Partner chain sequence: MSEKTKPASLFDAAILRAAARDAFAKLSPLSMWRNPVMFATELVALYVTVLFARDVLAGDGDMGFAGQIALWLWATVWFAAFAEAVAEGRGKAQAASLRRARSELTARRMVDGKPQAPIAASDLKIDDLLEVVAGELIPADGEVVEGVATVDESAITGESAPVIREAGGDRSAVTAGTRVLSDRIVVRVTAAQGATFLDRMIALVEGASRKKTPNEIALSVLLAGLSLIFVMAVATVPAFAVYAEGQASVVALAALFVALIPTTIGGLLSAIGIAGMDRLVRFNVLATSGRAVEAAGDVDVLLLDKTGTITLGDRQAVAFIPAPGVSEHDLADAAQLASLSDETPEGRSIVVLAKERFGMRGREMAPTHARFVPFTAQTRMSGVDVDGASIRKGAVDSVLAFVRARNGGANVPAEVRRAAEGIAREGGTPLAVARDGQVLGVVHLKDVVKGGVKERFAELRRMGIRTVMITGDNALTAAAIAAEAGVDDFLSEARPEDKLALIRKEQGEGRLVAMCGDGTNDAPALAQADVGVAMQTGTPAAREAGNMVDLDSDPTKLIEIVSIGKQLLMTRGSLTTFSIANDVAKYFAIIPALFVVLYPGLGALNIMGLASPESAILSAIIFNAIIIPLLIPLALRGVTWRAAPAEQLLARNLSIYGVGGLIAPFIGIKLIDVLVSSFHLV
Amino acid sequence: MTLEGWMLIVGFTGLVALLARPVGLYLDAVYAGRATWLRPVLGPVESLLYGAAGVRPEQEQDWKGYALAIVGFSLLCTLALFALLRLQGVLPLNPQGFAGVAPNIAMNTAVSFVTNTNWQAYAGEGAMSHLSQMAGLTVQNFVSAAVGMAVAVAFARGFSRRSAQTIGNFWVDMTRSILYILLPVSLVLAVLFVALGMPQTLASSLQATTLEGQAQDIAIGPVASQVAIKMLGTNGGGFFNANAAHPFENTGPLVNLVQMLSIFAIGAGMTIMFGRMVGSERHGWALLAAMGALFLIGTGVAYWAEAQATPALIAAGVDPGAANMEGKEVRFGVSASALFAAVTTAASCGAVNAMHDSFSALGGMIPLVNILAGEVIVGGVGAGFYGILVFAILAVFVAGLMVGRTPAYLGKKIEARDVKLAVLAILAAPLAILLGTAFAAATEVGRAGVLNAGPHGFSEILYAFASAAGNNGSAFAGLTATSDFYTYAQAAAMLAGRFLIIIPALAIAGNLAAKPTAPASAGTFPTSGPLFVGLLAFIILIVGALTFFPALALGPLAEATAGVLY
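Going by the form predicted alone, give the structure for the sequence I pasted, one chain, nothing else.
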């Protein structure tokens, strides 16, 4: 470990904290419908879109109507993307001449991008035409992120409203997410990326001469536009198979830093937006502090583990004092690779600039643990925010049990229905992860895709289902996931991890919005100080440990203790 490495980690964390408030204030203004600097330009466009779609923005929905709109819209998007991928071979903007995508891969990809998972059971530049990349995958990067943001805002309204029967209008929330936030910021990021050397073209390839004097075709295309939204929308999914490790997707240290900041920007800002909506920014900062504490602990462990050579490298004659550079880009090194791995799995992004399969046992466990924790450490845009609020409900319920008082959060009494729905949301993804992993590990069809034997192979399976159900999309690598079993099983896990959390979260929001707000009293558990921050972080860790420790013991922990515990 080096001073430069720690400065990068601490400096990045500080930059995220600096971004949180201005982003949060802007998000609050957008969703409240107040004037912003973009409204004079985009306001007429917004009104035109509502008129064309027959949407009445002043007409709000209850939680059931909001949820039905999300499910129906997501189903329509899935069918449209599936059709586009299947018909790819006969559609224009296909300079590579790719055939239509196979049915199982097309289905898996459609579900993946609509659920904001962006898991890829294919090589990007070797399977998708420019039209599929732009009109299919990139569009869903915007839309799926906007759906998560809309749910987060609706959930926040459940706490901020009193005796209300509605939680907002999904179509309005989604439109504003895209029009005022995702589109303009992505445009700025794409221009910046192009200026820093990232391709943005409709050409299919360029020809280079190798050192041996041979001609080589190098794939290119509309890369910058997809990378911008895949990071900002915490989608993940690479234009190229090597993802953010590819020099055309991640051109150097500056682009690497900008990409990491864009992954965390909206998720961090939403905590401050929430504080503004409920009338106290301190509540938002408390949520962000809990996220930040968990993030720094995980990142520190990953950096420490990767700063040492693995037993396999030492046995191969590598200097024991050297870091674990296997699977990492030399231009980023250990610290930036460990930080990126922590960021992308804490935020359900799925982009990777190093191969997690090549991390040490404990270093590779951190990205896995980030996903298994529920992707609430900043989390995906919207998804991480409503995820951590579900844990906050559980935390105040536990606090209420300890002091013998009716639990309440921000003046809203937390009753049995709220706790049951919160538990349902928390257990949905673990159920899909553990059932999928158990079946795959116990059957020949599941084990057939594993590259490595023993605990590492088990980790490959566990990571794959965690990435799917956690809507993360990053790959541990080493697992061949193109078989019918994995494409369909992971698609089921993606759907469970998305909608079996969204629907209970919206039900909680509707239930809370209908309640009156009680003023704080001497017996009210404070939810904006260090005690609440510590309790919330502890609840997240203890729920994750109770749920997944046996699986981790069979995978990364067994691998670590079998060699050298580092």
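The block above covers the form predicted alone; next, return the form predicted together with the partner chain.
So it's only the chain below, everything else dropped.
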């Protein structure tokens, strides 16, 4: 560990905190339909879109209408993407002449991109035509992120409204997410990335002469545009199979930093947006602080673990103080790799700049725990925010009683129905992860895909299902997930992890919006102080830990305590 490494981690966290407020204020203005500096330009476009689609923006939906719109829209997107991938062989913009994607992979990919997971059961540059990348995957990068943001805003309205029947209009929230936030920021990011050396072309490959004098085809393409939204929308699906470890997809330290910041930007901003919406910015900061605390702890452990040589290396006579560089880009080194791993798993992004599979047992456990904790440490755009709010509701319910009142969060009483829905939302991920892992671990079809023996192989399976159900999309690697079993099981996990949380979350929003808001007093459970921040972080950890402790014991902990590198 070096001072420089720690400064990177702490400095990055500080930058995110600096970024959160301006982003939050902007998001708040966009969703409230207030004037922003982009409005004069994009306002007419927005109206035009509503006119063309027959959407009446002032007509709001109740939670059922909102949820129905999301489920219907997502279903349609899945089918369209599936069709596109199957048919890419006969469609234009296919310079490499790729054939249609196999049915199980196409289905897995369609679900994966629509659920904002972006788990890739294929190698990007070797399977997808430019049309599939641009009209299929990139489009979903935008809309799946926008769906998550819309749910987050609708959820926030559940708290900010009093005695209301509606929680907003999904079509408006989604359109605004794309038009005012994702598109313009991606554009700026893409241009920045191009300026920093990232390829952006429709050509498929570059001819290069190697040192041995031989000709080599190097895959290129519209990289910068996809990378911009892949980070901003916490999609994580790389243009190249090597994802952000690829020199064209992550051209240097500055791009690496900007990419990490763009992963966290919207998720962090949403907490402040929430604070503004409910009329108490402090509440937004409290949520962000809980995220920040968990993030720093996890990242610190990962950095510490990766800065040690692995037992196998020590046994081979390597200096124990040497870092674990297996599977890491030398350009980034230990701290930037550990930080990136923590960021991408905390935020449900799934882009990787190092192979998590090659992390040490404990170092690799951190990304896993980040995902298992529910993807709420900043989290996926929107998804992380409504995720942490569900935890906040539970934390308030358990601890709120201790001040001698019916628990209330932001003046909204937390009652049986809210608890029931919050429990449902929290059950979804463990259900998908534990059942999926159990089935894979106990069956031949499941174990067939595992690369490593022993607990490390178990971690690979656990990570795969965690990544799918958490809509993360990063791979521990090592696991061959292209079999029928894995593609379908993973798709099921992704759907469960997405919609079994979104639907209860919207139901909570509808329920809360309909309640009156009680004014705060000295007797109200304090939900914006350091005590609550600690409590929330603890509840997130303990729920995650209690649920997955047996699984973690048999995976990373068994590996770590055995002191053996598999």
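Take the two forms, superpose them, and find the largest set of C-alpha atoms that agree within 1.5 Å; that set is the rigid core. Positions refer to the first chain, counted from 1. Computed from a predicted structure; not experimentally measured.
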After superposition on the rigid core, does the Cα atom of residue 97 shift by at least 2 Å between the two forms? no
Inspect the rigid-core superposition and answer whether the C-alpha of residue 252 shifts by 2 angstroms or more between the two forms. no
CA of residue 451, rigid core aligned, shift of 2 Å or more between the two forms: no
Core superposed, what is the CA shift for residue 402 between the two forms, in angstrom? 2.8
